[in-house]
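Encoded as structure tokens, the following chain is the form predicted on its own, with no partner shown.
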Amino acid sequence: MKCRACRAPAVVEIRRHNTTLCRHCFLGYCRNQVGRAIRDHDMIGPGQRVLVAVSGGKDSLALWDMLLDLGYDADGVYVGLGIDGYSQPSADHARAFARRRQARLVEVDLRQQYGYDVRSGAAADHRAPCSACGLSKRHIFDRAAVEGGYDVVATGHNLDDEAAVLLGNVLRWDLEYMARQRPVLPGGHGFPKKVKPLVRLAERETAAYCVLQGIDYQVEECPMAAGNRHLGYKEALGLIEERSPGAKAVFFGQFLERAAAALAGASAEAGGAVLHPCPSCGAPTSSELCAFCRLVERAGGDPRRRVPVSGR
């Protein structure tokens, strides 16, 4: 099996492109896909500082690695969720990568900083663990970016993730969420700009990138994600992709091309909730108290603690 680009021995097959690539050409392909997503969607401007949301998994570490190789000023932020047997290895992978690349990693531990973990927070706030996790990470990523003076928050959502979220939203015809499902969410009203530079890369491709780059990552899935509907949607789309390579890319790509802008425009015309600073933490909210502070208070923690922005 030869590389379609240079005829060297191939190591990766990309069925949706009907191609095979050697290590050198595959790594270049991944960086080119990320660079193209950044350019096409105006994700990161010249000289802007990027904060990468790092979990210790393949997607976020591959993204951080590629952004550094592409010349971006990119630091990482890791949130310790307090999940026994999972959070510590994840943190170790994030720290090891930062040391290897001599990059800056900001760390926030929920137990140490706010007095709760995902399990206790979910129980106290009557949420599913994934909901409590997502709420906590979004809040901390936003605060770390704002307080650290970063221009952009980059997350490791890949093509499989975005296609699965879209499928779930379409099955429910949740137009409000579909209107927000874009590779870029502009900043404003106290929120930082958020971008997803991996939307042109599949999950298997980010995994292969890490293997070929020698990046160690957390392989195990979060034990608290069992039964998550998102994983079921990914599995269903995987079966479709197996029979029809490229289906996921077409599904999500055509959504962006044909529907995303119209839905976003309609949502903007309808107007949004009036935001004001949360009296406890200062984050923008439409409620008397933001959702994060309510969760922390119900879990018996202190939501007023500031996010530390001094990295390793």
The other form holds:
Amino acid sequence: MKCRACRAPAVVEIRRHNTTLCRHCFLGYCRNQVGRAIRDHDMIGPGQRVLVAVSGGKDSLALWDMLLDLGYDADGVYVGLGIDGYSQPSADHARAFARRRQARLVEVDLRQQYGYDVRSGAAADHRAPCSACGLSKRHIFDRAAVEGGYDVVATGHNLDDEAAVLLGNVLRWDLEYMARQRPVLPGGHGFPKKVKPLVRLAERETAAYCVLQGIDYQVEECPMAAGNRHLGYKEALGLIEERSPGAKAVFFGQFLERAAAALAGASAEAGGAVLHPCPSCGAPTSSELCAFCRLVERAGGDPRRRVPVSGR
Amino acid sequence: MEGVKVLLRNPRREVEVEGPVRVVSLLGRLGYRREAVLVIVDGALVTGDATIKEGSQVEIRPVISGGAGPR
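Based on the form predicted on its own presented above, generate the structure block for the form predicted in complex with the partner chain.
Next comes the full complex, this chain leading.
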């Protein structure tokens, strides 16, 4: 196969665009898609400092790489989750990437800094491991960004992630979640602005980007994620995509274009809760103690430990 | 005759198949959905129409976070 753009030998097929691209044109395509998402959704302003939420996987490392190549001032933050056999190699990939790109990586370790890991936190707080993991990471990313003086937190959510989340929300007709499912969540009330610059790229594309850029990433899956509901939604969408290439992009893209504005009311209604600083950690919360501090306390850790981030 | 060694992931394991074989045929034979994986032959990403020669080192790498085993 030849590259549709330059006729060099192709290395990647993109079925939803009915095209094949060579390495050079594919890397350009990925950067263009990220640049377009940033522009279209006003994600990152000139001179703003970005904190990339890095897991050591393909999406976050591809995102960090592209943001640096596009000239953004982007540091990374990695959370050690204490998952045996998984967290260590993930951290190694994040550190190796930061060294290679001479970028700054902030590290926070749940065991060392808060006295629990995902497994013990999930058990103590009666949550699924993925829920304890998500809660911990969101809290630490937010705190790291606010305390480090970053303007924006960028996460590696891709088109497949967003389409799968949307399918889950639609199946429950969860209007409140649907209203919040945007490529940009504005900051304020103690929360940083959050952006998803990969929403125009499928995860096969971010994986191919890493392979073609020589970025080593954590290929093996998190042992705690196997069989989760999100994966089931991805598999269902994968089967639809196989018959109708582009279906996922249309599903999510048209949601943003047609439905998101109509759902703004649901978001405003849900956003009515009065927030105050958590007495333990200072994070904004509508409860007496924020959900993160409750989890840490139940797991026997110390929620008052601060994320050690400082501005440059 | 030397076959084609194929590295599979999640869990990591290796199988050997007869070569030469086209990428799409290999994926079909092993039960993988094309869009759920990348195929890397001797370190290089290849498209579905590529033919894998005997003696090649192949990796079938899932791309779906959350696991992408055979159908």
